[in-house]
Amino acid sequence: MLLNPLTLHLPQTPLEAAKLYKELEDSKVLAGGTFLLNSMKLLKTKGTKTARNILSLAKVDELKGVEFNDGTLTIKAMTRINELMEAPLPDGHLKILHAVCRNISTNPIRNMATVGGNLTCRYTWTEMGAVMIALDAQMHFLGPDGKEDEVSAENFFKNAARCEKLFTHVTVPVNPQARSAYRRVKKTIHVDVPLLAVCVKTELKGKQWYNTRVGINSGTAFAQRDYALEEFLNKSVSSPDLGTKALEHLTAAIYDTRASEYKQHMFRVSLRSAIEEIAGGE
C-alpha cells in the first residue's frame, strides 16, 4: 500500500535532528519503522489524516550503538534490538538486557526495530518499559539549543511517554551488587506480543535484599513500579517461600484492572518465579 504524500528528512547529526524535532509541524519521528510504517498504512486504510513530514534518524550515526564506560551502560536511541541482543554487557544483572531482546517479536522485526523505539512508541504494551524502570535508567534528550535534558525512566512513564525534544540515549548504572530477573508472558501463541511482564532488581548484603525495584508492564497502562512490592522485600531476607510471601503485598490495582482472571494469575507466577531465581541465586 503506498502512503499518503509527505516530505522525507534526513538530518545527519543530533543536532541536526533535534532542531528539526522541534521545527516541523504534524511530523512523526522515523526510527526502524516498524511501529511508525504501519501505523501510517492502518491510518491511510481508515481514511485518517497521517503525519505530512518524516524526521527520519537513518543517518544519523552519533545516535547508534552501545557503550559502556565508568560504570555506566549508554545504549544509543538507533540502536536495533539484536545489536543490543548481541552486545558484550558486563557480566551481572545487565544480562537480563538479552532475554528481554530476545523476547521481542522475531528475528526480521529485531533487524529493524530499535530501542528508541521501542521506549518512546507511546504503546503501553511494549517490553523495554518496565526493564529500564527496574534498572534505575535514565533517558536523555537533546533540544534545538544543544541543551540535554536526563529524565529517570520511572518518570518518563508517569508523563505517558511524551518526547518534547529529540530522545538520544538511555543510560544504565552497573551495579556489580545488583541481581536482576525477568518474565513475560505473550498475548496468545499466535500473537507474540507481551500480555505482561515483570522486571524485579535488587542488592544483597548476605541475604537481606535492599534497593529493590519491581518494575510491571501491564500491557494496558505505561510501565510502573510496585512500591509496596518494593516495601515487603528490602525487609525480607531470601528464603524458598519468599516468592510466595511476596504475593501477599503487591499493589492489587496494578495486576488487577482491566485484567481476566488467567492474567491476574499469570502475573503472580511471573513474580513469584523472578524473586525465586535471585533468592535461589544467593
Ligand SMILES: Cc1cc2nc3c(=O)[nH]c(=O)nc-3n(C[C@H](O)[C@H](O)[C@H](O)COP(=O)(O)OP(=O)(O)OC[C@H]3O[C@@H](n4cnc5c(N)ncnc54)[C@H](O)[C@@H]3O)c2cc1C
The other form holds:
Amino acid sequence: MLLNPLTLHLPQTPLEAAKLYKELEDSKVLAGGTFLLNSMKLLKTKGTKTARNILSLAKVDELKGVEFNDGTLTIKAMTRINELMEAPLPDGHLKILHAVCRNISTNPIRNMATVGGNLTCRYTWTEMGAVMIALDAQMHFLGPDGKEDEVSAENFFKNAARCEKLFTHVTVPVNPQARSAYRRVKKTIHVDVPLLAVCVKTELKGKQWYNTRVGINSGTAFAQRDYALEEFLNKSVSSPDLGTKALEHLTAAIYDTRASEYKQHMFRVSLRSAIEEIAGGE
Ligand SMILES: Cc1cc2nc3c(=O)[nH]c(=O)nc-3n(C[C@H](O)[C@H](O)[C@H](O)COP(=O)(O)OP(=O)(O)OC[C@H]3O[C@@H](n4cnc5c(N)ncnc54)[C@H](O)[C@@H]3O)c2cc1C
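Hand over the structure of the form predicted together with the ligand; the form predicted alone is what we had up.
All chains and molecules follow, beginning with the one already shown.
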C-alpha cells in the first residue's frame, strides 16, 4: 500500500468543507494532491505517521472556475493551473496570469495542481504569491459558521501563509490603466521549480508611474513587496534607463539574504527587464 490507512472526507459544498476543515483532527486538505500525496508517500516510506483524515475538495464544484464580473476577476481555489492558463481573461495587465501559469512546472503537474494549493501550501517558492501581491489581490476564507473573511494577499504572506479557515477564492481588481510585467528564473535546467520570480504592476498618467506594486518571490522567504523600489518608481517617469536607475533603489535585505551572487544578479536582470518592458510599452 502506497499510503497509510486514512479516512477520506468528500464534502459537496464549501460550507460542509469549511465545517470539516475546523472539526477534523489530524487532517490535511487535498486539492490537486501534487504536494500532499507525494509527501504522504514519502513519509510512509520513512516510517513516519501521516494524517488520518484527508479532506478532499474534489467534489466541491462551487470552488472551481474563473469568473469576471463588475471589474473583478475571481479565481476559485480548486481551479487547476492549466484551467487558469486557458481561461479567457480581460484585456490588459491581468493577461500576465497566462504567462505565470505557462511557466509553472510541466503539463501533467499543471493539470492537477490548483491555484488554491499554490497559494496556501506554505512552500516559500511557489509563484502565485508574489503575483497576487503585485496585482493587489484579496484572498477569501470561509469559516464553519458560514462567515467569510477577506485578507489581502500581502497580509496573508506577511502572516507566513497561515490558513486557519478554508481558502475559497482570490479576487483581483481589473484596472484598465494598469500595466504589469512578470519575470521568473528557473532553479536549474533540470528542475522545474523557480529560483526567483518578480512581478511589477503600475499605473501610468502619461509617462508618470503611480500606484506601483512590486511582488518578490525569493524562494527563501514568503512573497513580499519591495516598498523602497515602489517609492522610487512612483516618483519616476518612463525612460529607456528607468530599469537601470531603479536598481539603485532596491531593499537590499530582500535580495541579499542567503542568495548566491548568481541569484542576486538574476534578481537585478529580472527587475530591470520587467521595468523596461512597462516603460518601453509607453
Ligand atoms: C514537480 C513539481 C514542480 C512544481 N513546479 C512549480 C513551479 O515551477 N512553480 C510553482 O509556482 N509551483 C510549482 N509547483 C507547485 C504546484 O504548482 C502546486 O502549487 C502545488 O503542487 C500544490 O498544489 P495542489 O493543488 O496539488 O495542492 P495539494 O498538494 O493538494 O495541497 C497542498 C496543501 O495546500 C493546502 N491547501 C490546498 N488547498 C487549500 C484550500 N482550499 N484551503 C486551505 N488549504 C489548502 C493544504 O495545506 C494542502 O495540504 C510544483 C509542484 C511539483 C510537484
